[in-house]
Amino acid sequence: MSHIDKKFVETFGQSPDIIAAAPGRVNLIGEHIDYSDGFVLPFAINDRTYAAVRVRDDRKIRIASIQRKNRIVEVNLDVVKPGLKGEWERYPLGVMWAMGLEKGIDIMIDGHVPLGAGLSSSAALECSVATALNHLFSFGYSLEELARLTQKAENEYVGVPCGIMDQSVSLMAQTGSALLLDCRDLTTQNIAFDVASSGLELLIIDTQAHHSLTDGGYAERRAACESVVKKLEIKSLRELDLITLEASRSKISDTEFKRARHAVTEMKRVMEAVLALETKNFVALGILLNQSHASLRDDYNVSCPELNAAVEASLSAGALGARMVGGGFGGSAIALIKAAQVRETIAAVEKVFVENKFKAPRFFTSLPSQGAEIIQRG
């Protein structure tokens, strides 16, 4: 019996009907462009969130988490709708609402994706719950439909105007590959992501400057992109190129110009990164990572001192490239480094953090992992 299975029995008195798991993610490149119909290149990490579910014979929802001891959230399914007050449980409740759940359930969560680290713990939670419900109730939703439903849960129920990337990769990722995702129609292509055979490692640096995407900064940047689209009378920023953007500069504000410039250049970098991976040109990939960070820092203004320090220290220790990942304002950075220089890079980052009196960072590595799956039935 698994750990979550045991906790489910201890909490609810019976065994779960199903247990699903879904991973967090690292976005190799393509940040803040999923809501502009861009291409992104994320991969799933080893860390996963588990959801154990049992069907009830009434309309009561009971939610518990191994990470939040001795607390069970209880609500009636009839009141589950946007506007209902709550904390972390809004994420699974939002999924139930978006999927049209009509029967009560008991649900236990076991989350192992670091919170606030920019590794999409929220999508892992949403997608583990959605995968469990989809199979348990035989809803028959496709992975693309589940991605849109879980995004709807986060947008309309939780109130975070996120794009579609995080949920898509959590559901669709394949072991050993990054996922080239077209955020306009959710078509995908697996891109082999093997740096180890070239003597390299992708180091993930959790700055422990924990971020929140519900404080308005994320929404403001998305609104700026939508304003550009409206003013330039286009369907999305994907239709823009730099020449057209420069020619239209008088029609938009300086801030809107910078936000749009990031989107246009980041979309181009994603496709160049795919070519770099396919040809194993990791020097070129490193340059693209550096350019992405500079754009996020200067044009999108979503970096922070801790992220900048992690990137700069990694580069000074010899990294081929480094950048912040995730929504920003905190969270994690990645550094493409020689495998033989892992300890040296970690020491360089730790030294800079001590000097700046930042909270001690955490470090880990991850190979591209499998997306959401059912791990136990009955």
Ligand code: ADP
Given for the second form:
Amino acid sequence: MSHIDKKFVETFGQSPDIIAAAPGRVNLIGEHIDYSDGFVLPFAINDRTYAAVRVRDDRKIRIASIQRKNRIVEVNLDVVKPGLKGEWERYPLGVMWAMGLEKGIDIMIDGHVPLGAGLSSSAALECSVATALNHLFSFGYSLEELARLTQKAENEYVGVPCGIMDQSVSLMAQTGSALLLDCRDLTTQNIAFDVASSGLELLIIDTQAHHSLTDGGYAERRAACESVVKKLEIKSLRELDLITLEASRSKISDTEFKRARHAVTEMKRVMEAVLALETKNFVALGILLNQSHASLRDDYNVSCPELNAAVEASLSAGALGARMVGGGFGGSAIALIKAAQVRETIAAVEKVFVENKFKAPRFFTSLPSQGAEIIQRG
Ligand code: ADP
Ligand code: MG
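Mind sharing the form predicted together with the ligand? What's above is the form predicted on its own.
What follows is the whole complex; the chain from before opens it.
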């Protein structure tokens, strides 16, 4: 019996009908452009969130999370609508609402993706729940539909204006590959991402910094991009190229120009990164990571001292490239390093963090892993 199975029985008195798992993610490159209809290149990490579900014969929903001391939250399905107050349980409730659940359930969550570290524990949670419900109730939603529905849950029910990347990769990723995702139409392509055979490793550095700017900062960036789209009368920043942007400088503010320049150059870097992966040119990939970081730091202004220190210390220790990942203002950075230099790199980052009196960082390594799956049927 697995851990979650046992907890489920202890908490709800019966065994679950189904257990699903969905991973967190790291975005290799293509940051802050999912909402501009761009391309992104994330991969799923090994850490995942488990959702165990049992159907009830009434309309009661009972939810518990091992990461929330197993306390049971109970609501009636009829009141599950955007606006219903709550805490973490709004993520799974949002998924139930978006998918059109019509029966009561008992549901237990066990999340192994670090919460709030920029590794998308929120998408892992939503997608584990969505995958379990899709199979249990034979909804028949495709992975693309599940991505849209879980994004809708986070946007409209939880109220976080996230893009479509996190949910897509958590649902669609495949072992050994990064997922090239076209955020305009959700078409995907698996790009072999085999760092290990080249003697490399991807080090994930959780800075443990969470600057309160996050929420407003994210919305402000999205608003700036939307404003450029409006002023230049285009459908999205996807349609823009650098020459047109330069020529349109007088029509937009300096800040808007910088935000749009990040989006335009980052989209190009994603395509170059795909080429670098296909030719196993990891030196070129490293340079693209560095350029992405500089653009996020200087044009998009979403980095912070901790992220910059993590990136710079990794590079000083010999990394081929490094950049902040995720929304910014804290969270994680990644460094592409030689496998033999993992310990040196960790030591270098730790030293700089101590010197700057930053909170101690946490380190993970992960190879590209499998997306959401059913792991047990009762
Ligand atoms: P990230 O997605 O980068 O980890 P978010 O702030 O988007 O950070 O999502 C974290 C939130 O998701 C948590 O604060 C919590 O509300 C919810 N969450 C994620 N995983 C779990 C879990 N296993 N149990 C309870 N809540 C969770
Ligand atoms: Mg999240």
